[in-house]
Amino acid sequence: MGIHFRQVSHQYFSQQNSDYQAIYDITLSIEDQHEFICLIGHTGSGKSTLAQHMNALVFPTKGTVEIAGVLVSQKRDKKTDYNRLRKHVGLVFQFPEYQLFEETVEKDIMFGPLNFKVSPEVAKEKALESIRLVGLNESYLNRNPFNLSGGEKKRVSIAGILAMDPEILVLDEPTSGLDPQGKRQLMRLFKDIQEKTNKTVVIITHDMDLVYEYATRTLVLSDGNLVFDGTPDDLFRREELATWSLSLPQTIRVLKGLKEQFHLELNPYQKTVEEAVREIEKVTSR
């Protein structure tokens, strides 16, 4: 059944009389099986806004959002679960020590489905399993989550939200502060995770050589407008990216320079390094 927002807005209000517009008008549908997207839009663009929506965390004050089937609007009712929905998508929040709080990590993944009215048999079977489906072995169970890496501490986060079952996984800046190759290999993690469990995949993020290698639709916010849905191939031929105040994947720049410079006939639409190089080597070879 997925996530449909219908003309959404949404205004955060201050006593101090400083109210904020945070999107607008927003129209928009997210399947709940096999998509892989990536939300991107400068600071303040109300990417986290939108994402809060998708699980109810935050109300519309202009229009609905459906999750699972149920309608979300700024009135809320006070006889829908909203802890259900919650469970149909799953957001892993920027920084993961917002979601760590028990002494071991098994206690941390176990806190989800036993909210849930699970066993703790049950719910041990979904911590080992959802360990595992992030790329850590089980002997992480048994440790402190405030003693791990700020990567390890992210794919804690994620499984724990992997324990409780949810159609649609969103997450908040998840690849931040890690180098080039700690970030590829989160991708990797999301990429595989939704090829084995057949989820949708929404990601936040403001680096536009991930989106472009591994997003297969892209959302652009600009001033809480949604100004593009599509693919990222689409997305980087656009000329509004400036406005939009988005740049070009580095591939995409180092090859239109190259070709500019030493006036080669390059293809400069190549997603990774690899494609970029062996692009470089067919054109000088010949």
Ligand SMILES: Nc1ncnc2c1ncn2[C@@H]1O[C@H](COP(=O)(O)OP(=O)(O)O)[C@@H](O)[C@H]1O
Second form
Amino acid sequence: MGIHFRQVSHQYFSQQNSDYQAIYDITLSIEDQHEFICLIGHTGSGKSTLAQHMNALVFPTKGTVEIAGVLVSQKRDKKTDYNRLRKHVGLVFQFPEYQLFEETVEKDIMFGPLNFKVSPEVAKEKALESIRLVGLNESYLNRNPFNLSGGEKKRVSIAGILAMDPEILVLDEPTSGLDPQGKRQLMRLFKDIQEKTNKTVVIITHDMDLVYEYATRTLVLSDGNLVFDGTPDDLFRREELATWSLSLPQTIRVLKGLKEQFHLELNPYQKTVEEAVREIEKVTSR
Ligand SMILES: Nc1ncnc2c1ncn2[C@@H]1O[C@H](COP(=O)(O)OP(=O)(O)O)[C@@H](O)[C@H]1O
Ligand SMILES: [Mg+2]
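Next block, the form predicted in complex with this ligand, ref. the form predicted on its own:
Time for the whole complex; same chain goes first.
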């Protein structure tokens, strides 16, 4: 099962502009369980395009994507139940406006479960459970999603996908536009979900601190090519980071600076501020 990309390319055809190839010849596999993947790369590198292939929202123009045992290729196949694939892999869009359309938050969150034949009572319970999970209280259920702040809209769109209980969760920049505390809180939530349910989580983000702290695997896109697939520990030791338009996490930057400036024998590869502080204490108390 899982998701398997085999030499996938995608070209957008456009009437106004010239055609544009967004991703090139991508081969990779994602397991149904245990993975916490961060998909990173500069703006326009193809991240959203790749993510939209993961639940057959977009079809490859070359190659195939296998999702939960179903092969998706260039043409829409009348026999394929694409809804089942979208239940298997839940995708939260980069822009919540594309996902929210009902007149109340509750109806919006209930839409997914109802679509998958869940009873209205259970869908209502799911809505309540999911809105709390994303850190909003139940008073939000009766509000109009369009009158919410950007961060609140984002949380509601995430609740809508959680309510469908997919095997794999794909989140396109779920923490952008949130305050630092909100970012951590949501990352913690995704990590909790992954640890408690063993579901695989795929997150697109530009925040290298969060990538280093949370990811078990990183995928890097550069100009539509998959240039790296491995652990964050290996990634942040690579010399090509700048050519891939990526920066180092703050902890590594600061510790490398201290190491050079004061000739300290410390290991700069610390994932959190707490670990970094401990490393400095260890070295300076010798
Ligand atoms: N619907 C579309 N039609 C034409 N080009 C598109 C379309 N969507 C995205 N692109 C182009 O494809 C490239 C990759 O876009 P995208 O996957 O959104 O990148 P990212 O999410 O990494 O910023 C960009 O250059 C973008 O302009
Ligand atoms: Mg994007």
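Everything numeric in this text was worked out from a predicted model, so none of it was measured. Here, rigid core means the biggest group of C-alpha atoms that superpose within 1.5 Å across both forms. Numbering follows the first chain given and starts at 1.
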Please say whether, between these two forms, the C-alpha of T175 moves by 2 Å or more once the core is aligned.
no
Superpose the two forms on their rigid core, then report whether the C-alpha of N115 is displaced by 2 angstroms or more between these two forms.
no
Rigid core superposition, K124 Cα moves 2 angstroms or more between these two forms:
yes
